[in-house]
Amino acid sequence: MPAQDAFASLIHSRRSVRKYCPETPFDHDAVKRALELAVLSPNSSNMQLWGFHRVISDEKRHALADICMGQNAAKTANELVVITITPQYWRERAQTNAKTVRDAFNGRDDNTAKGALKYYEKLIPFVYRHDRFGLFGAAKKLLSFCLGLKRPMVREVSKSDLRVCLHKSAALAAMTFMSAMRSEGYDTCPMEGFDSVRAKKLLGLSSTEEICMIISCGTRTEAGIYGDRHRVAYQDVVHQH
């Protein structure tokens, strides 16, 4: 089968279960696979500023559904995974991304090596780089707005941007983890309905931390589907300039 119709059949295949079968063997390495894949995916100046909380135990996995609001999705999953933005590691992965650039532009001094060095080591503490009261984020929002009226100018600086920006990435490796976790022959739903408060406490996160959802995995039962999959005429959202 050619590499577009295998992945075509893959994406048609996947369908949010809300219904999985108990009974039916499930391979937790599958889910270690699937990570693996999913740290791959792109992200927003590879700072990589996302967590994967694996929740296996019955006790956690237990306390996790009824976290969940008791979804059925939540209660019959042999395993929860819980996706998380990390704010708090920019300086390191900024550390981290500058000594990459350095080693790869080993003995260059051209513009290129330079304007990705001073991206790390300039622009990104500009930008993630926040003060308790906002204030900082709203200098630079007046600052980028001041900017924009002569050139074009990222406009999206402050902390709450950030925020909206973290939370994309992560929902970028949630689709690649539950295409991944389809590859292998299982089932996966993305939910948003859960006790934040709650699931913070149970796994230990940090203040700064924020869950971006929680994917549940096993086999589909034919229940767990509800229904034929619809969505909106193609033409209605698919716009040509």
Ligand SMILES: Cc1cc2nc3c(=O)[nH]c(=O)nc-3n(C[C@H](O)[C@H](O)[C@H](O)COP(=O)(O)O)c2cc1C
Contents of the next structure:
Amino acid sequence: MPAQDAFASLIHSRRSVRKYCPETPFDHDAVKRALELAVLSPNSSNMQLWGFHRVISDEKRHALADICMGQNAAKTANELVVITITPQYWRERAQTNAKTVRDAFNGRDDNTAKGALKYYEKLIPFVYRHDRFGLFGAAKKLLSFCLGLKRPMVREVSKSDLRVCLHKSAALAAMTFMSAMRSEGYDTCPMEGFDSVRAKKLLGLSSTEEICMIISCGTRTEAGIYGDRHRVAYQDVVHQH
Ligand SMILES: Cc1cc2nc3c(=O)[nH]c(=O)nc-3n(C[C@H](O)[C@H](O)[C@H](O)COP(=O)(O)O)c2cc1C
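Next, report the structure of the form predicted together with the named molecule; the form predicted alone has already been given.
Time for the whole complex; same chain goes first.
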């Protein structure tokens, strides 16, 4: 099958499944392989400020299913994968990326090499550093507005903008993960219907970490697919300029 047909078929066959088959054996290694692909997803500045918590044990899985408001998609799953954003690691990641850049340019001193290094050593700390009260973010917002009067300027520089930025990258990893699970013959359901306070407590997450999505995994039952797929018309959402 040509690659584009195989890809289209995978996208068509992925559905959000709300009831999994408890009798079908589940290979937890498939989740590992899917996560190995998920971390290859594009992500903002390659900062990789995401985390993947695999909830496998009966005890924690049942507790988390309750926290997911008792949804069938969670209750009948073989494994739950919690995708988080981890802004607290920005300094380490910036340093790792700066080192990768330094190694890649191997002592080069031209403008491209200097620019790449400056990106992780100066710009990233400028964007990621925030104080508790949002004052730094407000100052950055004002600066971006003033500079933006004369030339194109990134406007999303506040602390809440940064959260959006990290959730975008985590959501892309979620999509790669769900596609990879489908390619393994398994099904998934992304969920945002959960009590984030209780879920964070159950997993022992830090206060700065946030849950992007909880993805249940298993093998579909017919009853687990709630009807045909419905999407609004292509021309209502795709705009040509
Ligand atoms: C961010 C996000 C959160 C979602 N949360 C839930 C949820 O809590 N419970 C649920 O049953 N489905 C949830 N879904 C699944 C959507 O309802 C589903 O993707 C949509 O109805 C389209 O169906 P399809 O995935 O089968 O194409 C969520 C999907 C996304 C992307």
